[in-house]
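Let's start with one chain on its own, the form predicted on its own, as C-alpha cells.
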Amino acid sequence: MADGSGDFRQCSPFQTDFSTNERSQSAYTPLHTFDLPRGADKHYQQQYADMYFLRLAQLKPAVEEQAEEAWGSMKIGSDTPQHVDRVLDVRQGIPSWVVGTVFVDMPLKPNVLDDISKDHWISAPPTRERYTTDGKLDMMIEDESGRLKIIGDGLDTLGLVTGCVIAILGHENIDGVFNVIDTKYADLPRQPERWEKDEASLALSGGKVKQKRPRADRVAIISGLEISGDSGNDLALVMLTEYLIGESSHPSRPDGSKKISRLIVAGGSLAHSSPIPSREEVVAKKGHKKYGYDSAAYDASPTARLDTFLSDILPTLPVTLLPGVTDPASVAIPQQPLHAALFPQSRALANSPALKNDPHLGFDSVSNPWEGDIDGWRFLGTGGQTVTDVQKYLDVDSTLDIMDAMLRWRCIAPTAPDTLWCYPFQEDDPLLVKECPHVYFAGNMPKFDFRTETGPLEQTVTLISVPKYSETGIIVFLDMETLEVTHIELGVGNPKP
C-alpha cells in the first residue's frame, strides 16, 4: 500500500502472514540387522547346505517346544507318540514325531544342472510364474542325517514350502513312507513391547527411561515407482513430489502431508535399470568391444529421475530408501544399500558410516529386506521378491496369507537359496524372525491390502500388502499412534488392462 504522496517506494512492508506446514520429527532408529560384511571379510566359497542346516539348528528348540506342548500328553490309539532326534531314525507302525526341513520336489522349479545346459542352446525358456503341477508334488522333510519321504492329507491343506523347519507327527509304513497325521512350526516369537530399544539405551546411559513423548503422526509407504529413461511417468512423479511436499493435496487427505513424518519407499524405484543381456546379445556384442561410457548401452536419465525426485523432498519429509528387483543393487538377498553416487543431489542429507543411527537422519539408503524402529514400532519390510518366490511355490494368491506363514515360520526367505539367490550365511541367518515385528510390509504386490493377524503370546502384527505407485497411484499411510492403515489413489497409475 502507498502512502499519502502515492510513492510505491516508501509504503510499509506486507502484512500479511503465510501459513506454514509444519511436520512432526519421527524416532527412527535403522537397525542394519540385514548389513553385510565389507571387502575381505565377505566371502562367497561357503558351501549353501550349510544355511539350512543352521536354520535348522536354530529353529528346532522352538518347534520342539510347539511340538511337545500340543503332542507330549496325546494318544493314538494306546500308544504316546515318541520324540525322535533325527529324522532317519524314525522306526515302521511306531507312533512319533521329529523336526526337520521341508524340501518340496517340483519339476518346473529352476535347476542349476538346467542352467548349465541352457549354454548349449540359443535361448533359454521363459521364466515360470508358478512352480505348480497339476500333479502329485513329492514332500519330504530332511535334517543332517538323511531325508524322508511324507505323505498325508493334512499336507495338502497347509502351505508348505522348500526351507520352512516344522514338526511332523505319524508314522512310518511298509514303504518307507511317513505318514504325516499333523504338523507344527514355530509360530511368531517374542514381540518387544513398544519404545522397548529406546528405553534400554535411555537406562544404559543413565538417562530417565519412562519419557512424555509427543504424538506421532503418520508414515507414508510406496513401492514401484519405475522411473524410467522416458517421460512417459513424469506426471505421476510431479504429483506425487507435490503432494508430498504440502503443495497439493487429496480429497480424502484435505490435510494433505503435513501429517507425514517419513516416507518409505519399498523398491523397484527404476525400471529394469540393469537388465541381464540375453544370449542373442551377449554373441552380437563379441568382438566389438568398447571401452568408456557406452551411451548406448546405459542410460543416466533413470537415476537422475530418481536424485531430483528426492532432493525436492528430503529438505521436509526424511526418506527410507529400499532396493528392489529392478534396481541397480545385488541380485542376490540381502540387498544391500544403493551406493550414495548414484543419488549426487541427495547424498548431502544422507546418512554416513559415522552416523549409522543418527535419528535425525534425512535420507537413509538400507538394504532389502530392512528392519528398523519408528516411533519406537519394530517394522520389517522388503521389496517383494521374498514373498513373490514363496508364492510359486503355492496355489495362493493372497499375499497377506503368505506373508503371515512366513512369519510363523520365523523365516522371511526360507526358499533362499533354493530358488532366490542369496549371500551363504554361515554363522547366523539374519533372514530368521528372532523378534516379531509389530508392522510387516512387502513392496510391489499386486494389490493394496492389509490385516492383523495375533500370535500364541498376544502378539499383534499389521501385515500389508503395497501395491506398484506407478499402476496404481496408491500411497499408503500407517497412523504411528493406532497403527491404523490407510491409503489414497492419486489417479496418475496405468492400470493393467
Second form
Amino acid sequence: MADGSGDFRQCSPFQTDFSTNERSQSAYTPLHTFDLPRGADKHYQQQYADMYFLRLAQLKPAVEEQAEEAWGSMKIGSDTPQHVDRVLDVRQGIPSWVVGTVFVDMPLKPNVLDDISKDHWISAPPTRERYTTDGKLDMMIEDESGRLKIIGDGLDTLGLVTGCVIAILGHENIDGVFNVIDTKYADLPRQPERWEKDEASLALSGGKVKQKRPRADRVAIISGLEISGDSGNDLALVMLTEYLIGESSHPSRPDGSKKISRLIVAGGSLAHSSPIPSREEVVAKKGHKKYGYDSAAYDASPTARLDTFLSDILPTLPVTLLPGVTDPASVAIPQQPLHAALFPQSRALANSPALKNDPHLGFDSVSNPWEGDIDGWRFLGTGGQTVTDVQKYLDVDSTLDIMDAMLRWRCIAPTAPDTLWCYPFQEDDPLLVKECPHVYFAGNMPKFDFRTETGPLEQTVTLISVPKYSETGIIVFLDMETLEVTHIELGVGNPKP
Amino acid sequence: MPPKRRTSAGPRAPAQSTLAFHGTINKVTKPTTGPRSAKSHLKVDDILNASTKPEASDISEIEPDAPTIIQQTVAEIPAPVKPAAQLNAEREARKVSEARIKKYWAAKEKGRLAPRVHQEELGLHEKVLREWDMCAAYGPAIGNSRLKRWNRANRLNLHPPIEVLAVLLMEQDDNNAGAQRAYVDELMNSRFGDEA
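Now show me the form predicted together with the partner chain, since the one above was the form predicted on its own.
Below: every chain and molecule of the assembly, starting with the one above.
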C-alpha cells in the first residue's frame, strides 16, 4: 500500500522510524511483614490483651531510654523523680515517672452497648465522624498491673490517642489521680541506609556488594479510583490510562509518563464493593432464600473494569495494589492482598504464589498496610483507614501531623484494636515500626500534602498524603533519586492560558 | 440393494433398556450417613473439645502421635525451624535438675508471709506452672500455651525463669499434654459451669 499499487505483498516496510519510549527497571523487594498465615495457622481464639502486652513490652525499653535521658538528672523541688516500674506503684506526693499505654475514654466512641440498645429503642445512634466532645474525656495510663487516671494542663493539646506508649512525669495527688507535668514518646527508630537490604543479601550470597545502580526514575502513587462499573464515569480512568501508558505526551516532549517506573495504588480501587448489611437488612432479607449466589446482588462489572484498567497498563508499568476500606479484602487490618481470582487478565502478569519472594516485574497485589523496598528506599504505606481512625480522636485537620505522630509513637495503628478492627496478634505485632521508613504514604486522604520530617538520629522521612483520584484527579510522583514530591492533576476543563 | 441384515428371530428385542429416574443405578446423590447414633455424638464432642484447646497440639513439636488425616497434612509441611535463642534456652533448661527446681520453689515460698492455701494436693511441677501463669509481667496466660508464652517472653528479653522451662520440658517428655494449657484458661473457658 505504501507505493500505491494496491498489492499488499509488494509494500515496502515502513520508512519512518517511530521513536520508542522506554521505562527503566524499578528495583523492588516487597517485605511480607503484614501477611497473615493462611488456613489453620490463623487463630482467633486469643484475646487482644496479647496485642497490648506485645506493644508495651516492645516499646517500653525505647521509651524508658528517652525518658531516662530527659528526666534522669532533672530536679523537681529538691528530689529527682524516681522511675517506677509498674503503673500502680506510684506513691502520693513523690515525683515519679512511669511508662504505660494510654487509654482515652470518650463518651462518643462506638460502644458495643449501642448494638444492644437497638433491641430496645428504634434505632442506634448514628456513627460519629469525630469522637471529641470539647474536653470531656478521661485519659488513663495502663499496663499489666492496672490503670491510673491522669490529668494535666497540656494533655489535651498533646494529641494522645488510645494505644500509644508514653512515659509520664508527675506525681499522684490526694484524689489518686496522677498529675502530669511532662510526657515522652519513643521517637523515630533506626533508619536503614538506602540499598541496605539488597547489599546485606548480596553480602550473604557472596556477590559484589557495592554495585553500580542505574539512575532510578519516578514512582507514581494514586488512590481512591472508586471504580463502580458505571460506564458513564469512565473518562477519568481512561485519561489516567492514557497518561500512564504514555499516549498523552507527545514524542517530541519526552517527559512525563515515560519516566515513571512503578505505579502504587494505595487503596480505594472499588467503590462500595463489600457493604456489610446492617441488622435490619439481614432480617428483611431472611424471607427469600437463594441457593448458590444471588445474581441480583452480585455485579462483576467493577472488578472487571479494574482488571481491564490494570491489564492495560501492566505490560509496560509494574503495579503494586494495596486494598482499602471499600475493597473486597478483609475488614480487619492488616487487610490481606486482593485475591488473584478477581483479576483474570492481570494475573497473567503477576508472579505465581510460589515465587512470591522473587523480584517482581509485574502485578503485585499486597497487604494493607504494606512495607517494601523500592529502588533501595524503604516504603511504608497504608490505604488510609489507620490515619482516619486516629483523626476521629483528635481535633486535628492535618493528616500529616497524625502520620508524623504515628511514626514517632512507633505504632502505625495505635487505635487498633480499640476502634479499628484488627487481627489479634499473639507472637509478634507487625504494627510496630521497627525500622524507620524513608517514605510513608497514606491513601484516600482528604487533600494532597507532603512534608519531610527529621528524627533525633538524623533520620529523614518523607510523609505523603495522597488524595482520592476520583475526587481530585491528582497523581503524586516521587522521584527515586532525590525523594522529591511532585504532582499533576488530570481533569476536564478549560486549559489555563 | 444393500444386503439384507440378519435379524434375530422373534420380536425384536428393544435395543435400549427403559430409562428410569429412580432406583439405585441412577442414584446421583452421595451416600449419606444414617441418623446420628449415640456413638457419633461422642465423636463430635471430642472434636469440639479438641478445638477449644488453643495450640495444645502445637507443643508436640518433636513428632505428632497417632496421626489423623488433619495431623498428617500438618506433618507433611516441614516443621518450622526454631530460632537459635529458643534452642539455647531449651538446652539450658534440660540441664536444670529437680533439686534446682525445688530450691527455686523454696525461695519463692520464703518470700511470702503466709503459706499458700488450696494447693496441698498439687505436685511441685503443677505449683511452679500455676505460679508461672499468674505472673502478669510475661503477658496474658489465657489463649496461649505455657511453652509458647515462655518462648515469647524470652524473645522479648523479659528473662523468664529457666526453671519454668525445665518443668515444661519435663512435662512434655512425659507426654502430659494437660500441662501445656494454663489452668486459668481451663477455668475461664470451661463449658459446663462449675465443674472445671
